[in-house]
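In structure tokens, one chain follows: the form predicted alone.
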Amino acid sequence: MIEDPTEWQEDDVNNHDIAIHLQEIASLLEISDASVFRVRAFRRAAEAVEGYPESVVSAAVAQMLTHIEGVGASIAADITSFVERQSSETWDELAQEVPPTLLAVLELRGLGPKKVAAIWRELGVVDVEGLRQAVEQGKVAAMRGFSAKSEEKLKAEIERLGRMQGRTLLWRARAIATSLKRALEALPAVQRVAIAGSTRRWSETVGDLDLLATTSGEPRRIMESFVELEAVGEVLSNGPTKTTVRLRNGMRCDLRVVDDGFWGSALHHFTGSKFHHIELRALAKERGLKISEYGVVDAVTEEFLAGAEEVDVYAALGLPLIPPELREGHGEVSAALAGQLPELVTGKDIRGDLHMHTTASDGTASIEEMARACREKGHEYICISDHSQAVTIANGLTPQRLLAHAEDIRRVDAAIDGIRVFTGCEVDILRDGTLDIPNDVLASLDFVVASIHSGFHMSAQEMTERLLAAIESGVVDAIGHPRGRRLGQREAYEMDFDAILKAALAHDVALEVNASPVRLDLDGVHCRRAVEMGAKLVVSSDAHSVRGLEVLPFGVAMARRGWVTRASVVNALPLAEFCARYDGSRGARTP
């Protein structure tokens, strides 16, 4: 069965790293104004690792890199050295002539590598910082190619991507304390180590990273070993049981030794959050007790009662244990004194996945790869959804396409045992909520998904009525990432949600928990919403490739963060539940 969020690892190493390091080459490639056939080359092959179906660890560790197409010689040696140190002979080159703080200012809406090139040599920018200056002064606007328009949303991007400053990314902040995790439990006298902080609450960025450790031995041995890690750029303080350093990627970790007996109350302290304690300390002194990360004592007599294991912790205070992602002060405590704590819902919940792609439209893998793929994974039926004409970037299907691609979809689903596979779609919808797709034709598939991928700059209430007229259309099962946002990029959309939730209640339209990554929408205060209006949900991975199906996990996170139970969520229903529920008479469902 899928795994739940608490088990979710990453490799060290993974294609999607690769493919940045790869596409990071190409952008300082053409900032350095190289060739355009080498730039193409590194986007291609990038591209190419991005959706490669294996790991690209192994291919390298094979010396079968070549044989994956759009890698060359000479690519696969630079992904070689990646593997091996994170970094490669072209990447260093390129380093020396173009300042690697330039990808930064990429990351800016509006600025492609040609531009962030002339703004580099006329104005002197080699970073963000620069280039904010350089648009107080109005340095920026008076280039050829900009205007004071663009340079005012310059400065609002600038504004956007300082709000991420010193943020990183749930995946990838999981990836770098995974690995860390396994290099420190590979030390012979290392007994247990946990991930602990925002990332153990799966929050969806994250500042720095907190790993705990006991040992059989000396924590001094711990810790010189810690700070000679690979991964380990600076030494910023270390000490006999804490050791503070920063990584090579610019992310602070701490790193904390402690006796067996309080590894319960430590790895609850060192978890959070800061208000979920306030609730604990409040409830602790109510009741002549105290809590640290030392244990909970008697406030009186200073007696040890608890702090070996969490649940201990917890117990303690009369409480059950409280999962990690509900840990952020929103009631848990009260609801957990009141016997009222939900039954969060699991990865081994999932029973289908209901949102992904294949090359049929912008996926890598064919619908039998995807198909099998999410058998091996114990899923019980998948939906393949690939994108409609609208999304023309991503060869998006006409109605004729997609009628065509049903038809292989059913004749994979009688071909293959052990799984289902559906017929469905991820439908546009357009700035004046009809869908780019006839409804009778949406009408023929077992379900379709609705999502908005352009028109993005609408009123609140534009936006609303735009969602409102997919979700009363009538044949519409889902609305796919409903707020529009990816992390760190794009800020989600205004809309009236309470108007959004009424009205998918009423039509009986899912949401998705869309779980890519970038985007996690919902997020879990828009998921708790949701249960409290009583709206169904569907957690989906929008995967683009069989490896894209491993995002499921943040997906489930996300909506344990918003107190959903299992009964809340669509793809959590046995099949033949589901086969019942979406027979095809949309709009004649009981919620």
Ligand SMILES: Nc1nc2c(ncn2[C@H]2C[C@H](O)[C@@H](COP(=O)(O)OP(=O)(O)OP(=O)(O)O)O2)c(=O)[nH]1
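For the two forms, the rigid core is made up of the largest set of C-alpha atoms that agree within 1.5 Å on superposition. Residue numbers count along the first chain shown, from 1. Just so it is clear, the model here is predicted, and its values are computed rather than measured. What changes on going to the form predicted together with this ligand:
Once the rigid core is overlaid between the two forms, Ala77 counts among the residues whose Cα shifts by 2 Å or more. Glu30 shows a C-alpha shift of 2 Å or greater between the two forms [criterion: core-superposed Cα displacement of 2 Å]. Put the two forms on the same core and the Cα of His453 is off by less than 2 Å between the two forms.
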The other form holds:
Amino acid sequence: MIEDPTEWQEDDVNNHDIAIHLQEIASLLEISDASVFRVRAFRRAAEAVEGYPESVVSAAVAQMLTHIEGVGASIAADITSFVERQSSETWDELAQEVPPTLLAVLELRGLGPKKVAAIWRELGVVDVEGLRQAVEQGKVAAMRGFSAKSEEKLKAEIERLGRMQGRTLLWRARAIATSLKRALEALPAVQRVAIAGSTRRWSETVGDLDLLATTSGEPRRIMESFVELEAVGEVLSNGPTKTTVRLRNGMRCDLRVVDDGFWGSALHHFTGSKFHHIELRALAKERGLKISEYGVVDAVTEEFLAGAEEVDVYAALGLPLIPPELREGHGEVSAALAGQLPELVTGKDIRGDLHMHTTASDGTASIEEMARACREKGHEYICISDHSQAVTIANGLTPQRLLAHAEDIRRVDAAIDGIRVFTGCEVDILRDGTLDIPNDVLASLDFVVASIHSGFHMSAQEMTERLLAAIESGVVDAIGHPRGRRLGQREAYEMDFDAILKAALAHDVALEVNASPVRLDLDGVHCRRAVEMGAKLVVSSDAHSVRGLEVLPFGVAMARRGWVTRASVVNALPLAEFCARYDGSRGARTP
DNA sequence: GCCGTTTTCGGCCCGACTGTTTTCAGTCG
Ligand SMILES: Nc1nc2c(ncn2[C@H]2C[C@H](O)[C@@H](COP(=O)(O)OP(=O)(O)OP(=O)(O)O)O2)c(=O)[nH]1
Ligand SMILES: [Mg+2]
Ligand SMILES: [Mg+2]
Ligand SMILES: [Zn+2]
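Now that the form predicted alone has been shown, please provide the structure of the form predicted together with this ligand.
Shown next: the complete complex, the earlier chain at its head.
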């Protein structure tokens, strides 16, 4: 138990680290042949920790861990222990029995817990290097369950291990998936094609692509054509209804083909997530039904009841359709049961874009070019928000340049028809929490975004105070990319997110949902917490070019993944209402 | 290990592909 909260440094451990620890326990348990349900309990808890919007370390200190779904007394003790000393009783005991270096061996495709246990117990292999040697000496092929062929595959997998690519950013996954979808649609006998899996759920990163196609004819015919596609490299597994390939670009892709009559249930199955399925299928089971990709059927007679369209699957359980973005096993099934699903914000609800750059700082288009492009997109209003002077590499604006820039923006606004162009700035929040532009200058602008672009290395407490100072400044309308994470490059900075939310609510400051593909910040998990606390959001492109304006749907997706409704989104306000709140200086507004 | 508008004990989602398993386990989705 943690006695004194000052004893630990919360920067040391984050939610992801804890989730990894629980996943590793699950894997070691599998190798030691523990109950599959015990293993699943650890994996479910890991998933819940990963998706927990607040610091799990804080929850541990407050002894609130068992409030996390799937975390009971035992796993709570493991987490608390991990927070204190980066390990736990369960892990320590397991590590006595099973060498943790086997976890890397388990990463190899085709080697699951049973086979890893076999090569460990029978050959004494404890790590990848040991396995490489055993393979070279031909020891593996001689074992039961292996062969010369499987040994060759293993050899190739070990070679690949070094250059395995991780998860792919959502925007790239969607681009690749879309072109594959088109290629499949062009094949004869294909009826419908859908992008499924984590890509359809708009997960911020994607492990592999999952595509569904339906046919009136022989699924095998589609598979034959699929593996011949230009984009396809190696075929990893190839059955009549499911094929797995590695694309030439390195991504893996699964194609599932079923009869068109199963379109709905197959799409539902292949969209996931796994945890959504476990919950929904358990519910069906309680009601004497069974859900699979082949429909909702009577558990006893197997009589087909529903599955032509996705909505039918849910309807068979008396539920409304749950949008793909919510299907993460994070309470959406109970919410649907209670009739409490939110009416999610949509792209159509978005009336304007309030964060974009021009040639005045590091953008490539003029004010007018951005305004015209946004008018084309149907926006009613935009705000030009160039960088402030601290961001020297982005040619950030001094107060003088900013005032002149604001005049330019007003001139464009006066000259252009069909869209309002508001004055703004993306002002830096300096290390001490002050803003990079004097308050009176900022107060003369319509909409001010305040962001952090440097000085990330500080304690959670310092970072929280820094952000709070900006929120309380009285001249800021939104916090830009609030958590500062860049996918694959930088973790979010540590902070007391709830404290930020409370202050944002109190001072009427919105939190940005930055749609830039490497940011996606806030993400779904934190959007959900934000609106739960009553805070407002603003979904912005942060475009640095006309093309950059196209990313807005990714921001909308994060909001949707966060259970966000239109009412919580500032730029879902129609122009008149937006004007009533923001036109003119912030000072004129009562908080 | 977790959990409860049927349960504090007894359940826990369901199916495709691979390979050597001669009747299905292991791995993966
Ligand atoms: N019922 C059931 N369905 C599963 C299971 N595992 C995967 N699926 C379904 C739902 C998944 O969304 C879909 C594709 O599987 P993937 O492994 O590709 O997962 P997903 O795309 O969700 O995430 P990813 O980004 O690829 O890691 O297959 C499972 O254990 N049970
Ligand atoms: Mg996938
Ligand atoms: Mg997949
Ligand atoms: Zn920025």
